[in-house]
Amino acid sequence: MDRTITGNYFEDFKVGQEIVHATPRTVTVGDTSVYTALYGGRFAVQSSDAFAQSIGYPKSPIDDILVFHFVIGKTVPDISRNAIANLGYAEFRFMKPVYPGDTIASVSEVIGVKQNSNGKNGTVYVRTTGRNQNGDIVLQFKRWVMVTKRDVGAPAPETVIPELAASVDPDSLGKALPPLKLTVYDYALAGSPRHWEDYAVGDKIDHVDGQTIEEAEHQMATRLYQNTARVHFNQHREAQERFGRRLVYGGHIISIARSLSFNGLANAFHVLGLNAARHAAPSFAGDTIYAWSEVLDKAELPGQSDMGALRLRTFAVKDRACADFPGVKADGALEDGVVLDMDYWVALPR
């Protein structure tokens, strides 16, 4: 009897299927320390209990992107263990803060499938929900992955492509935060005097610094999230594949870009939601990641009079500094070196 699990292949996914993912994860202070060691994040709210408590949190919340990693990590054995690539995300909504001691579990629903023309693989669309130990939703999002087929001769399923909203309505985002007292927010301790009013639509911010990806670190990060995708770990297998080496998990690039964005957006202490993101090119150990952001929009947050939202488009670029803001070319294609194009909302004090 075969007792091992090889993961789902493209033909195993059915629209409407609900998948309960194994191994709930209790988040600890140790997890946040490792996360800081990997990426060097410096946002004061996530770094200091005293700072967080001064503005109304019971204690320092877990970094929003770390919450994302834990939620998505639970899904990998079932959704993307046999994936060729993680293609994109949409309709991300961070619904409730997560604190050390909270336990996170994930459930996904298959909402779309489309076999590729080569007949060897296809795209699977899922809606994933992460909940805490009380059943409260902490994060919900849609993503789509390219998954290989077990049997190339298996018939193609009926194509179902779900509707994906172009952006998350900012009116729905402010409720994710507890009541905060940002009138006492300490800009000196936070590292920047810039507040919501200091940013204008069209502003471009070069985050200046670069971070080189280390082989051991990107694998350690992926293990931290209990992400079991073979493309990140198994060099013996990947040596025989297209790139001949292990791919860096796309979320690793998101975390690097978010950490780098501190230089220029130090007071963007909370990621409210993700409108869309795409991994434009693969990344490997040895690549150096730079990032820059453009302010796409500004919005008030209902019920949060001392806080505002910025809609940002952040580009992560490998082996190329961003003083000239490499992004989209005139023909709509991304410029060489761009590995991540991410559109999201953040909260800042007013």
The other form holds:
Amino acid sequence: MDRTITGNYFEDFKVGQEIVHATPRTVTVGDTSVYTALYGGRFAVQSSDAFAQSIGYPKSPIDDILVFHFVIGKTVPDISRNAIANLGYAEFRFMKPVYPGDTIASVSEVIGVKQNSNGKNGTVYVRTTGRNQNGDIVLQFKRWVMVTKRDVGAPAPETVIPELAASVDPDSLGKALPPLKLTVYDYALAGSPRHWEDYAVGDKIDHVDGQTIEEAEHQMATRLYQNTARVHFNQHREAQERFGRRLVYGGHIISIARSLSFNGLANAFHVLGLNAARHAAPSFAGDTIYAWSEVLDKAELPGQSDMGALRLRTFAVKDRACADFPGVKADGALEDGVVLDMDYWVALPR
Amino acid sequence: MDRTITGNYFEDFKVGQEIVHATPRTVTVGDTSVYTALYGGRFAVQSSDAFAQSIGYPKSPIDDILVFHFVIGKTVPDISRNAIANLGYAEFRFMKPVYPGDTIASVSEVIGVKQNSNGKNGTVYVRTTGRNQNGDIVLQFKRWVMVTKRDVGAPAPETVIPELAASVDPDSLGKALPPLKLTVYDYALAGSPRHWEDYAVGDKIDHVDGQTIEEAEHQMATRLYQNTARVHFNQHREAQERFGRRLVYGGHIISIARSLSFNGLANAFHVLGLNAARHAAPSFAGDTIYAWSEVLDKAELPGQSDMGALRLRTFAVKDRACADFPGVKADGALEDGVVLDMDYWVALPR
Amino acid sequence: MDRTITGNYFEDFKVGQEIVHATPRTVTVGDTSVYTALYGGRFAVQSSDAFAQSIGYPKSPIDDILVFHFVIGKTVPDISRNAIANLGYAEFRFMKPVYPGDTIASVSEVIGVKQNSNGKNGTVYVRTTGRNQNGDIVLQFKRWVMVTKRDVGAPAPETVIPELAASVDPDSLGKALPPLKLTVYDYALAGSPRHWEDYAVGDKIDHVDGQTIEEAEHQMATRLYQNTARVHFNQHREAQERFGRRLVYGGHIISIARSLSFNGLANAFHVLGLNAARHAAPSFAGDTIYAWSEVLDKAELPGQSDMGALRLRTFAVKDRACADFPGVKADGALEDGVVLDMDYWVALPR
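Let's compare: the form predicted alone is above, so bring in the form predicted in complex with a further copy of the same chain.
Let us now look at the entire complex, which starts with that chain.
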């Protein structure tokens, strides 16, 4: 019996297969502290039990993006250890708040496969579900990755491409919000007077600051999430590979961008869901990440009269300040330096 | 409406103005762990619940300097984002212990302004107050910073210079000490037999060891405190600035010095207050910080018959061991390499 | 009175002497989070309260190797501050689980001394005991280190060499295991179907992945353990020493190896004890650590019918993948690149 894990290859994935991912994880205040040390987040709801309680949470919930890292981190040994590229996300919704002390586990269902015409690799589509210790779904999303074949001669499977909604219906969002009373929301303590009504579709917001990435930081972050993808940790091996360096976990950039977005979106206290996210280019230690956001849409949230949803497109850009909003070029391609193009919904008090 | 924060400029500060700083912070055992990983502190009261309880604390309090970092970190976006220099501190007193689970928030009152003769910048004086979730003051201090003007043509405000005590009266110290019974204080577990009576005014103590600073460390520290001052995080921008590098947050040096001071001051279990502190020169990643202390004064503490206060002057010095106590030169200037000159009171068992 | 600690020299150690080490340490979920960020451990018992409870633990215990770091870290100022080399460990047994909230303290008894023929240094043997806040022994081991003399002219003490068992009797192991019911152990959540019976003496297991060490990481780790050995932290001083660089704490390599060993030994959920460990060569920042293990022996555990013990020899190797199991050369010497050779017992479900 082979005792070490070398991960699944393209031909190992069968539509309908359910994969139980290893190592459930109890999330604690310790994780929140390490996460704050890594990104410096300042959203009041996640930082202060007293603030969270004042609007109706039992205590500060775990940062949404940190929950995402835990849920996806567990999938790496099974889904993406042999992935060439992380192609996309869809129908990504937070369904239940996670609090310190909760234990998160993940399962994935294979919902599609499509071999590439080169015969060497293919796309695998999964629906990943993160649950707490009571079995409640805390996060669910679809994701597709390009995975290499172990044996180029293995026969191509029947192509199955799942339905992938272009965006999450706002009516289905907000399930991770407990009953809140936002009339008492303290805008001074939260860091900005700007509420949902102050934003308009088309607004562009420069998040101003930049964060330079260190090797120790992205390694510590990625290990905190128990994400074991080799490309992030092993300089001895990566020196021989295409980039010659360790790659930064794409999720690290998402966390930096979310943290930077406080400046301009201080009251966007909850990420409701993700419509899409594209890791447009790799990042490395030494890169400085800036970010800016555009308001794509606004929506009401069902049964939540005192808050509203903004659909944002946030670009993270490396080694380039964002005062001129570098994003999409005239020909539709992304500007040089864009490393993340993320389309998501956030909740703000109205 | 401009949605991003660019901070206040000199002409924005008005004497009497109160500024509520954003993002209250619940302090946890996770913060203590990250702080220990960053500085390696070994004071028994802050390290061990059992030790703290043995002398009368309900559990280990949060490290005093960590409380300071949280309180001052919140002021950065409002007070010192556009600061040129951190000029001084006065009347700095810890007023109440902070325990894991407490939530800290800060407010500042503008107590003085003085435009510089160059017309380009000026000194702003504030009194900053950190409070816990019950509204109790945990820390209060006066601080003055040099802040740039947005508009050089803005008229000079009327000069107001507040009273600033040269040192904190020891009779006003000790308010952050719960009732303690130091007769059972275990000197072996604490790491040294030396109590208050073993120190004399004029004693010089070399703290022996040195700590080399890494970029990841000072960045993680400064983000843990939610201190967003740009100069610490953005190499892309700093490469164009005067030093060409990220600057280390001055408070990081205070924490290193306090941690190193354990060797020689193991029973100085509580920082009572600060008379003054000067960040004498910038520090950068790669610098190795040493420290030494001189005993400036000794005092009784009101109502605390089993402990006493020492007034210390601690110098942190970079890339130079402190066996020869490098501090002030014959001409009164600081020796080369001194990065911190701090005058403060600590409590020891008698 | 000299107020700073310069540590004990060879002639300071007397057989029979008991040394109470400073700074008891309350271990928390914060420490677990920092530890996970540093090593990325994925053993389910230590990661998930829910998993730990399912098999009979009250909650996730603190990682065994982390307990070791805390216990040994306290001994450094007294035992190994002036050590030239860490020579060996014997009779190393975990005796009681440690949970978040427990406080650990250490004492050492000097059990042997032997001056070297060069007259400049000698070997000191100690038995170190780590206890929790109730005085229960959580870990005990013998250790010997080579310590320099302060005064070369000091007379040689009478040589005393203690008994040192070549390996720990498996019948004496397992005391840190609470009553467990491993019939409900979830192999899918734990990450591998392989239980005790799937391993045979002589099996060699490549743990596949590699971890590159950063200065900030090993410094943060070593400070987390309040281990103050100077060689790990002070580049200014080490630049003048033999290697020109900071040395990585040997225990950091043990933790990396244990974490890497998850791949191939996912169900080895508890380290019972250590027979021996040799830090074969120094490690530095920039080194990439790989590991592989050989099964040396198998044993039943007294009164534990649903689990068994494996005796493992794990090699950590730098800058060299372990597919060809680099360990001992034909002449009995270790292969180039081996930095750790560790012989220990682990428990797995049967």
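Only the largest set of C-alpha atoms that superpose within 1.5 Å between the two forms is called the rigid core. Residue numbers count along the first chain shown, from 1. Keep in mind that this is a model prediction, so the values were computed, not measured.
Participant: Is residue 252 one of the residues whose C-alpha moves 2 Å or more between these two forms after the core fit?
Facilitator: Comparing the forms between these two forms, which are aligned on their rigid core, residue 252 does not shift its C-alpha by 2 Å or more.
Participant: Would you tell me if residue 191 moves between these two forms by 2 Å or more at its C-alpha, with the rigid core held superposed?
Facilitator: After core superposition, the displacement of the residue 191 C-alpha between these two forms stays below 2 Å, so no.
Participant: Using a superposition on the rigid core, decide whether the Cα position of residue 121 changes by 2 angstroms or more between these two forms.
Facilitator: Indeed, residue 121 is displaced by 2 Å or more.
Participant: Where the rigid core has been superposed, how far does the Cα of residue 150 end up moving between these two forms, given in Å?
Facilitator: Residue shift at the C-alpha: 2.3 Å.
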